[in-house]
Amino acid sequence: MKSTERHIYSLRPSFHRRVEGAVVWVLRIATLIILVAGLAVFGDIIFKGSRTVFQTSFPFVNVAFLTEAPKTLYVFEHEGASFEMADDDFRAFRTGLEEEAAAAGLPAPQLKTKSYVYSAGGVFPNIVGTILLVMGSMTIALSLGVASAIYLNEYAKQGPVVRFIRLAILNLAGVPSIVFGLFGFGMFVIYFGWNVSLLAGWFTLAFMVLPVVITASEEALKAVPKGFREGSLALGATKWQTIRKAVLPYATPGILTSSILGIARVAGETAPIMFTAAYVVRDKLPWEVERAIDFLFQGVMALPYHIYVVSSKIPQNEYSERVQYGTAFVFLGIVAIIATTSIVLRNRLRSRYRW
């Protein structure tokens, strides 16, 4: 006969267990809601943005959108047909009509047009500016951040001063980006006299992500076993040789994790670059300068700032909406490519340096 007695180690229903189960379900539902909301936002950007970036006919990519600068769109009707032209094409079209009319001895035709700023052309200068800002600022942030982490973890005497420095670094990580933008504007743009330039944007963005890089890099250094250091020193290596040969290679995957976090934040910031590096419109590309040094002291166009301008500073219509979603789609793609490159490099180093 089967026994109905409960096993001594089996779970027994109680009020606390029911409360715990209810809390777990609340957290589970909240997580699903967040995931669904995130997928809805990204799905909307991908769906609408892809219609701007891709097309149904060969070459299946909107080359003009990826290779041209932002332009004004002119919408008009002529001889019963509707036209949508960028400003340079519209001027050429109107000049042709005027020449034909003059040759025939007729008055120039009057075109009733509607213009939409930044709703034609593309985002190539913005792509270039975004990549330059991300790569330059992350190079500075990683150089300073890793050096600071090495000093704090390997050389500094642990005490109240070092603990205060670490606390200050953690506090800086929570400072709003607009504060860093104002700091960069006051320090680099005005005091150093760099004006609105790549150099000012690089250092402002680098200082903004520096706390994240320092903290993550220091944790990566702490994760390397002390035996590696002791073994290297026992074989006669100097302190720096030990760090360079026995510590840094094994901490590099963790340091690259900090670079991924930094890239995600740097690429999406608008306020810091709005004060220090970005222009709404710029005729020349960064490398179109007379002297090489001028490359550092010029502003650029950037995708986050362009999204901000076309979403809030111009009249909204169906034409500007295409640019908004197309720019956001390209922006997400660039961030994903840079972050994926860092992840692949990190995984390769992690598989190479195992302990």
Second form
Amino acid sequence: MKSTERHIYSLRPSFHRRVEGAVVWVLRIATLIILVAGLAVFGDIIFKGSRTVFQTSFPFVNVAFLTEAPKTLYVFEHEGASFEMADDDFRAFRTGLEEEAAAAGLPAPQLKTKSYVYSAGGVFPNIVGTILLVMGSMTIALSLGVASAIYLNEYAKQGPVVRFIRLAILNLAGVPSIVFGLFGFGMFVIYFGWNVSLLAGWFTLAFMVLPVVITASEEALKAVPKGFREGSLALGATKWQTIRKAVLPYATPGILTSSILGIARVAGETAPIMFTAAYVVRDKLPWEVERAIDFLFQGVMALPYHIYVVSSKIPQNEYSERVQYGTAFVFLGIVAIIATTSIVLRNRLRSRYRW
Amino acid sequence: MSAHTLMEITPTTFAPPIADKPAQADSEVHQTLIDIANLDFFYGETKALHDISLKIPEKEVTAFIGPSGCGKSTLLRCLNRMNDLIDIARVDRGTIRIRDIDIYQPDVDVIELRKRVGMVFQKSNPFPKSIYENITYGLRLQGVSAKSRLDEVVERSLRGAALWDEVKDRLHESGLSLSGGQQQRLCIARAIAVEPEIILMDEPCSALDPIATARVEELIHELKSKYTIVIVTHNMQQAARCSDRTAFFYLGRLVEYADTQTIFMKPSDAQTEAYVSGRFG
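Output the structure of the form predicted in complex with its partner chain; the preceding block shows the form predicted alone.
Every chain and every other molecule in the complex is listed next, the one we just looked at coming first.
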């Protein structure tokens, strides 16, 4: 009788303990799946991309890929050897051969070439374009977003109108980016006549991240203790003085955190810029403009759009994967650098304005 | 009424630091500075203050006492219009005059008002800046930037708040590095740096330990030679120890207002008596 009864501290698993164990394993496996998927994505890009970006010989980084514009790759055989050349090198090589042949009084040699667009050169204009797009649109988004967050949180009378505005802003966050692209195209490119330009891209991207910036800035402002505001006002500060000196400095780290998320999104979106700012290819770099004002009204090449182009708009071959993954790798690197810079800045501010 | 009599009637510790002052006579000399007349105050639809009338004399300590939710803090915050920050708060009827100026007139500059009516809050709220920056905050707002002037004000204010000796060697450390009691005295120093006429204190000691409380009370005694002080407290011993006049509020009404001694020794209202003797509240 006694022996069949369980001791209260018995190790034999009860039903609840079995459920407990099973739940932990389900959660653990879910996490592992995510981990594996994440590693697979990053690993793939880093592994394949680093073959393009890095090399085994000095200087170990493929400088041309980072400093040159995309070029057409020519592949041909000549006197038994096979050559791979970018278009400008190829033309120089061919001219050389023709001059040699003319000097010797022979007919110019016929080269049988195969050409692959965008498979040579690098992605320098795309890097520049992406950085310009990020800087411009984040500047616009932060100034507009922080201003309206301050208004909504500090000045506006809290009531149904403000609640409705907040709801509208939140809903804006759910609008697909292609819709923003279409809006930017209709509004800025066509109606304002800005054409496909940096300016149109900046505003389109800025509008896309505004909801994130506003919502997060409001949260950051709300997190500043009420005592700071009261203390400042009680000393005879105006509302704006209070916001500038006793609220905003302490909200800045939180606002920056949100803008870091915004940066990644702005840098990565393809849909909003494909009608508004991105060129498939452009010979000139953004600063090669005649008048300063033209700077704003020029289209640029951008990394995410380039990935799209080289992955779906050109014939696929053994050379295109190189540029696809190389671009993706560089792209991740750029986003990581911008995000790290913002995080360092944020942390520095945070330690300065700790409370 | 002298400090000594007070000490006798409230045996619960604390010896007031200042010497005897001429008893009785001085409260007659002091003129009314704040004159509240028939004040009704609403939060939205809720009436928080009912027909409050009271005159607060200059350079004395006036205590507002009463159980939680009786409206004492609300009334205090009317005096520098801090209630303006609450969208739904409004004065419905009545006037508050400070030196015969109705502070709820539309042409009153709230900023100027708050420079003259300083405030110390229940929870000490130094800015997360240096001690020096905390004290010069108000002056810098007014455009004062001469270092010599700022240095002078910092020293004077910290001495005024009995904090100078403790912090003079670390003026550039964060105000948050101070202890709770020191932080509250820093807030008092910050308030007196802009040379207000009136200092409002909203339960300034409720978050402090007894020793820190004693120091703040000591300070209140010293400050009243220069400033008019209105203090909200729910600590009755504190009201008895450091105030000259006491107003007892209950459910948004002013029940009784008289010399502190009268309120605590022979209150004329039964509710006051019940409250000060600890039977409710």
